[in-house]
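We begin with a single chain expressed as structure tokens, specifically the form predicted alone.
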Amino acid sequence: MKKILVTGGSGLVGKQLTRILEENKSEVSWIGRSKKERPHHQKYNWDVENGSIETGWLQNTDTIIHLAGAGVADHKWSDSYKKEIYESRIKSTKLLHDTLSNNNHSVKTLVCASAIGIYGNNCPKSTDETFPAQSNFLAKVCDDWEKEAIKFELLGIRVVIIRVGIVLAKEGGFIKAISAPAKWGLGAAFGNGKMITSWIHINDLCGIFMKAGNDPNMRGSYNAVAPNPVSNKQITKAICHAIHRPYLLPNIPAFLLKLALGEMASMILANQNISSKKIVKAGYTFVFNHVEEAITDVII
């Protein structure tokens, strides 16, 4: 994988992935709404809402890694923000597809992000990639996003879909959300604390994206989760331990989360025990297999 176009490059995963790709001598360009996000590097503009896109990357890209989409936890889920979450993914994928359909290009591979949210909020133990998409909001977003990505196969492009779990990273996401109140002695599990959290260290996630781009045998969907999921209570305790703060408070009741967050609380209270067997069988070796070592790495 030598010439890569990354969408959503300014996000948490996109920035780290870009750093690792460039360390591995790949040539990385971004496409997004503003060239100011990445000065002194190759950047192309698009306006997904209006369907406009620069095309200078078409003859200079082997692989597209498609991460673009409004953050599902960035705002409360109003009707307008739910529309933005959905359309930012579906419309951007269609725009890429239409651009490739109507122009000569050098793209051979699309690696498209998705999420384990496709399996719904209460999954069976060791849910794998054969489990059907569910009907709640996030599941529909993921399912429709994946359907748009699969259409690239009709263009002769290899498609790999990476269903991402809860990402553990220094710069933000789950760790930041839990550790910020925990530093003040306010660390607490959600609901009954028994919900299973399928997590992944950001560097392992980047490693999976890179493998998907490089390995011609990978096609279709893969869960990007570490082999050892844990309960919400376990992961919260591990964060408190890593920052040397007590875990003393009672759990935050589900009804309070629902009052505060509305529909988005369903994502926070989801019980998702997801299998990593397929990506392991494909040849990926996890660096971080246990949540304690992953949290220690990202916090210290």
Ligand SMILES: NC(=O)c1ccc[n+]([C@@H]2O[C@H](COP(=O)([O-])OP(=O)(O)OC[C@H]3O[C@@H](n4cnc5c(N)ncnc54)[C@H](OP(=O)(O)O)[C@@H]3O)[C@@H](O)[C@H]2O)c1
The other form holds:
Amino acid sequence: MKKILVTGGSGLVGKQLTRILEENKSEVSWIGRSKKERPHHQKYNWDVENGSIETGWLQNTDTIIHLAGAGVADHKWSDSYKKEIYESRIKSTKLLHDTLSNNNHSVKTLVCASAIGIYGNNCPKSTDETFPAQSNFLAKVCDDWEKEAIKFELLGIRVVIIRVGIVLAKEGGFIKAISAPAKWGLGAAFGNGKMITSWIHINDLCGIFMKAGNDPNMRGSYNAVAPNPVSNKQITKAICHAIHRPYLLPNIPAFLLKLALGEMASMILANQNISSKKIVKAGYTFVFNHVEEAITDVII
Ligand SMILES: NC(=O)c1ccc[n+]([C@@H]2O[C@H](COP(=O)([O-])OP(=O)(O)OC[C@H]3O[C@@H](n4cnc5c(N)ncnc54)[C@H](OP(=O)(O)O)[C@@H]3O)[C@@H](O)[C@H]2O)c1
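Please supply the corresponding structure for the form predicted together with this ligand (the preceding block corresponds to the form predicted alone).
Next comes the full complex, this chain leading.
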């Protein structure tokens, strides 16, 4: 039985990943921020800001799956919230690294989340993992996060970085954000609607995290996006169709989004046509290849 420590396990991806890992007979524990009552899986607490961490997992973990970080779409990007988005990822990775380097442990593998945001807001068609990190805010967060993760290799730990696309899931994230207004007949694409969205069904993402943990041949960075990215207009139409609501409105203009969301609008308006070739070549077979079937699955 594999023993897996998940950081940020209480989040959208972490909860589903935990379910799937347990169905596959792994033993999962979470390390997270302290809560009045610890959820069932959260055996360990940490305080990333102050650098404190419980260490009972050190001798009891084969693989760390590191998902923790302040949500990039949870709040408008004030300077202080941008600092939290950045530091929650960088400091938590450093805290894990320092804890492992200062103690005896059983950890063999780190699987660390990152995002396709590393490629910037407008990247070429079929961008693959060799495309350089860009310099906008989210790209810098991802790049610095990955640089901290790679340092675990020097501790003899295999490192796999998963550059996550837009996650389609029942419980929240993109689908919830778009389908809420669409339910009121307010489904509309953003900007010119032509920007490409590289999406992934949450179960495929969890499958990729599991494969990364189990496959000794995987090392370095992999895009986690389905093989068929679509335009923002196509994905919004597919959501309206799945919830039987009209797609009638004109697109929401980019300037309105920028007024409402500030710098965060750049993330929504990003044009990201990302390649899944490397993860497919590594042996992962997608269950959800087309956006309509993925959306129908998460909405129904
Ligand atoms: N969902 C997507 O579409 C998407 C796309 C690209 C990349 N990603 C990346 O994949 C990872 C998982 O995504 P997700 O959607 O599951 O995220 P999520 O729902 O926002 O969950 C992230 C978890 O991180 C922990 N966290 C939040 N703020 C923190 C802080 N200030 N310091 C330390 N920990 C903090 C929380 O766990 P505790 O409360 O248990 O500590 C939270 O449940 C994230 O790093 C995200 O950036 C997600």
